[in-house]
Amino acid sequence: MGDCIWREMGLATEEYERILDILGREPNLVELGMFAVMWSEHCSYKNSRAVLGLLPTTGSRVIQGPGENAGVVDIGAGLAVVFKIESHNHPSAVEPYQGAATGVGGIIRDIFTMGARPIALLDALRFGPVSDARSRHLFAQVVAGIAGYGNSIGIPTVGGEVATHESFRESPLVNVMCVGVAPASAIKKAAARGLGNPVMVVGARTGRDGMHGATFASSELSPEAMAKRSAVQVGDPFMEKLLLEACLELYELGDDVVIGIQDMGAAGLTCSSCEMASRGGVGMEIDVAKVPRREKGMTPYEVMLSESQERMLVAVKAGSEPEVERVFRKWGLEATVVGHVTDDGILRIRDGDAVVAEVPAKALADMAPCYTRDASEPEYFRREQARDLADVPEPDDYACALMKLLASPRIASKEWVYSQYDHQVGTNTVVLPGRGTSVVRVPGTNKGLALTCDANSLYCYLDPWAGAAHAVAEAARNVAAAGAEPLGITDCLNFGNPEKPEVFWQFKRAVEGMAEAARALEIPVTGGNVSFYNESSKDGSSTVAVYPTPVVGMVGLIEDLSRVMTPGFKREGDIVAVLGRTRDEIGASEYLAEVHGIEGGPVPVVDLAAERAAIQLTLALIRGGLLSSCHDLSEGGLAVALSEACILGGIGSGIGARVRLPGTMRADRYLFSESGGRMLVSFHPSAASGVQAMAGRHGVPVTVLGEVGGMRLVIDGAGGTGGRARRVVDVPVSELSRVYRGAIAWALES
């Protein structure tokens, strides 16, 4: 065949090469493209493998940990809950409204492929600087189509995160996670079985949208890649939810109807076709002229690679058909039969009589190469460790260092972006977002289920081993803090072209930090998505790679949502404190990128031992009913972390709070200092003894600052000439509120 030809799908001279070996002579045009979309980085994981089996990926909840659609944790009373985030950056940056949606749709679809109801949704965003038009058109049309995807199917988006940066300029990232709960007996597998059993295609009608899209995902955005605006999926929830209904009342005709059911995503039925023959060990014969197409004279090839959405493969017991088929037309839906289980291993493609490709599944599955790219340090890496941040100057004004903070994007409230999401339908969003961390309860139950999703590119790009691993602590500080077991984790690991050996060294280390991390606070890693060739280039020469962002989907269980804890101060008088230990680190940090214009710097220390000891020591005091709030810390330190308690206070108006700062510690390194392992909490005078004694004995140090009141967040430095306190914030907390709130509408707006 050309050589051209398979050159244009991606594939390598000695890929091509082992394709010819296994197959034993060339292939047709429909089996080289078969073996481009499965072979390619978004469905192989060729150079991420090796490095992601550094993973801890078991613990005592797991029910189903990576290798399937979605990962499983036992939650108890019979149930499990089922979760996992995926990338939708290339298809973003050509079509953000439908690339966001249609990765809302298909990350719904890997959930429900499970057997599990779909209860919440989250997002983790980057974009280039408010500042640029294009940047600003993005983010507009991602929410949007995360909106309009996940608002008209009926799933709360209830979290995320955003962050603005130079490198995602051209290549923004869109991560988007969803939650779903199950009975823990009555989980789906994607398998199929048993010599005859047929095998149908339920759901919407196979057109051309979409060609090539898991090839176009694995490789760098060129001019000539933006173009193509056909590798974009085009999603219509409304269909999604229909689909989502009959599947679920599908499964409820037992394991001896449904045998095995795969989500129609990267790759379409190729993916789905042989992925299920080669988990179950079987073959499967297709025939594409039984396929219900949108389009007409569409060849095998284009049936085959379509991603076209809202598609499922199902794999069912023999004389089921017409149960299934009753089910699917209940909700307005085709169900067909285009093909059937065999038992010699082949993939074996017919259009009417043609044979149009044969292929061992397990080749198109399992046997894509597997590398082990170079990994060089760049030369930064060793200055930004060294760079001595001693002449930092002391900010001239306090207050408004604090509110060029709480202005910036990765601080401000998201209320522009989780007002245009529906968060409340289906009635269990029990913390709304922009309250703290999310916490849904579990359908039935007084369970709850507390979610984030949290990352630091700058950390990451600095020193990715202990970005990835504050990465981690954070999430787990975040569930704690509302009071939640932290029970799993879900990655979504977006990196630059790993053929360069400076981006594959930052991804196998924030890897091994990530790695590290989870084993240390034991939370398992159940699955997740690696997403590369984060690059772009306008000029066909040069690319720009994103900073890498490794980011942490975490679920936590909260068995009695009568503890749920959130991050506002409560009351007047209580007592304001710190739990952890604060170090002088303003590497890294907000206060040093926002204020004095540096992003640089030696990230701060990750001390694994401390921050288990801090989420053990939250979980007890919350438990015990000793705290009234829970903040943990981190982005712009304790300085935002009182800003936030204060805003997000009282009955909702906000409270006041007036602290002084311990110690000999500058002021600035003491109030924007990083540091891990951290808390903010406030708590009843009475309480005090019993919270000092319980850190006593999880070895957690506390700090008291202050106390709650009045209707100003006032900061007093240590002491001065004297010993007199010197005043450094005084700040009304309307007035915090305001500019926290509103910054981020006025960027995008102005």
Second form
Amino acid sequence: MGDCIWREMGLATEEYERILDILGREPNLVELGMFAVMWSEHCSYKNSRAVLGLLPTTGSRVIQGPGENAGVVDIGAGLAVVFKIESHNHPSAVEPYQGAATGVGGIIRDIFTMGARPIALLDALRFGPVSDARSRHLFAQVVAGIAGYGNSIGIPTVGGEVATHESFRESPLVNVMCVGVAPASAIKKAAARGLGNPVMVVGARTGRDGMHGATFASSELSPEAMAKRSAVQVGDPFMEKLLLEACLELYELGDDVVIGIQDMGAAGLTCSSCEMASRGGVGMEIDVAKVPRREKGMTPYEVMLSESQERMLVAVKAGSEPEVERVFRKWGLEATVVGHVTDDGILRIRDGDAVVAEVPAKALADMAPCYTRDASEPEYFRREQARDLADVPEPDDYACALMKLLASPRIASKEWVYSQYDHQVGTNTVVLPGRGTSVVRVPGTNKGLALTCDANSLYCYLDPWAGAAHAVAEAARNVAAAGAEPLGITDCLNFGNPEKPEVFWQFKRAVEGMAEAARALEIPVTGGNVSFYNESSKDGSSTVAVYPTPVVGMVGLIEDLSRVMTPGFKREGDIVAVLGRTRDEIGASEYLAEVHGIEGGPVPVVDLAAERAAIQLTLALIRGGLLSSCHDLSEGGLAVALSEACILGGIGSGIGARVRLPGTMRADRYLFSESGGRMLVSFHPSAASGVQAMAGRHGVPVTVLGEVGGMRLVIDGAGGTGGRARRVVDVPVSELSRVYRGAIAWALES
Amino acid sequence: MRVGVVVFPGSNCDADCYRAIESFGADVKYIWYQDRSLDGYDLVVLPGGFSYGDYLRAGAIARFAPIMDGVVEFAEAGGLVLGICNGFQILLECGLLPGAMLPNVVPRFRCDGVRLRVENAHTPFTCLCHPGQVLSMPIAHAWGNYYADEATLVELERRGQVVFRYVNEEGVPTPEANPNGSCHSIAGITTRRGNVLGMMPHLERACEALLGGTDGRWVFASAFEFLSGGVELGRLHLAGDGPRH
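Can you return the structure of this protein in the form predicted together with its partner chain rather than the form predicted alone?
The complete assembly is shown below, putting the previous chain first.
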């Protein structure tokens, strides 16, 4: 075999040697291609598996942890929620519309493959600065691609997050999360079983699109890689809508008709066949000549590696083929028997009579090498930890500082984004995007799911351990602020090249932080996705890695939707208070970056016991009916949370608040500190003693700040001992709202 | 009361319409696009979505679906037909309603809350409303920019066929309150007889307080009231030429 072929396919020499050992011979080209995609980082997690083992994956509600197409958690009443997040970063860098669209298509298939009807989508996005024309183009096209696919297929996009930073200029991040609901007893698995059971390809025909997409996603983005446009697939949401409905109808034929089902995403037919065989401990024989094609003259190699979208591989009970075909025909789709289950553990690929590949299924699916890469602490880490921020001056104009924060892309209203998504189709969206943590009703019940995805890339760069722990805590606070008990995490770990010791250190520390927080808050991680090689070079210069971004997707359960909570202030005269302790810590804050131009300093202290107490107190207060509003404190601290509570308050037109900062901390420190474990709440004066008592029992400090009222946000600084309070902010809510709502549209369109 | 919700391949608001109508206690059934007959139905709903993917022009292929022969026949016989969003686009494409849809004037999909003013309360779909009543409901479309030539618009206005217009908080149609650039701020129109209504806003999404509003119920409730014979519509549609409101 030619000397460089495996290297061109992305395999290392020692990996090729391992293949020789497994097979006891040289692989042919088809086999080599199959190994190359299955042993890519994207499919095998060879660089991450060892570290991912740290994450807690079990819990009393977990029905399915990592290892299947999606995680599954019990929500009672015989129902289960199925959810997963996945990245489509590399394709989106090359072809933003289709890259994002097929990312949506792929994650939706993961959910209905499990037997669930998808009911919500979220997305976490990162782009370069909006001052850069190409970043604006990527931003707009990615949003259009998500909208184009999600709107057409009719699954509401209910939430997500967007942030911009220089490190994402050439390597945007596009992470998409999908959530579905199914009867707990009807969850489908992706394992083939039963000697002789037929294996069918259903859905779209196979073409030459997306060849080697998985390998493409496992390397840095270079000008040469950018030329691999054929590695980007093209999405057809209409086809997927038909496939979705047909599959859900197929499941209704009876529990025993579908033996196993897996979508054909990365590595197409190769991945789905070997993984289904390997999971079931069986072999499989596939005849590529029987696979319906949309192009003439495709070779077995091309059929096995195509990443054409909107296809599934299904193992069905022998004899049920006519029923299966009938369902797919009703929806205008093909269902074609292409092979059958065998008992020898071998994935055997035929092209008519000729055997073109013969490989142990386990070798492809489970025997990729596992690397523990070298990790070394980057030199900036300790420097930023030790950075002294005592000299950072107080702003001359607090209102101006606040406006800057409200206009920053990370904080500003994402209305420009979510108004392009159909967020109400399905008539289950209870809390719309932009109005608080997104809440969808569990169809046919009075239960709700609070959904969020969170990560602060700057935190994770400065201190990956603390950053990832904060991401878990923030997601949990978001969910709890809606009145939901956190159920589970799906994580999307976006990093640079893991072969670089500093990047691998970031990865390892982030997973450790995520694991510790998930354990402390007792929220299992039921699955996720790792995306490495988010690095790019321009014109041959050295590559730039993205800021490490471990996105935490979280699902929380609201047992009674009449108790759903939102962040906006509700009534004149309600008391405004903060739950939890505010520390003098402005390191890594949005305030420091936006107002003082410093992206650095120590990340806020991680206090998981305090997080846990704040979350439990919040849930108890909401369930007890004591609160009028609840808003978690994160980027921008108290000042931004107060502004949002005013902007989103009243009956749509906003409502004001008058607060006075307590204690002796300098006003900017108190207002903009991003200390964790805090909630901004409001409640009727008659509830005050109840709130205090409950907070006391949970050991969470309550600081009363003022009251709701008027149409201005008025903030007085601390008076000190006997001193007069100094008014630091006095702005009409309409003005806050104008800046907050208009900033992104203005940045993208002017 | 028998209501049919047509399911085209790519319809995605069919189940939403089904549940909204079911909440009125009506007997509601899905009608597969390959069926032809609408015998026995009192109201037929063409739901929103992306029929056939709408890769061409919204509704351009759905109009050729077998069921559309039945819909046209049903409408011509005076049956009540309600087209919502993609359903409205299909009604335009098949010629039951005049005019056409253009891409939104800001050429993007837009999902948002809008206000509609009831311009004609003498239709089967608005008979419980009072003229000038303002209803809140969501829109979600990329092709909702209603267009017709001037003569058609004059005729639509003169005959009271403009049923809903986009308005602001004060109930005034302004360019800012028009979410897609529609001519005359038109959000919904009927046939001259008033028995076929096409509208862009998703009334089925505004039928439950939990989901943010119940103004969509006015339209469904009106249709059921009309069908049960509880309303005298007066001269407008019987004469085919009535006053404007």
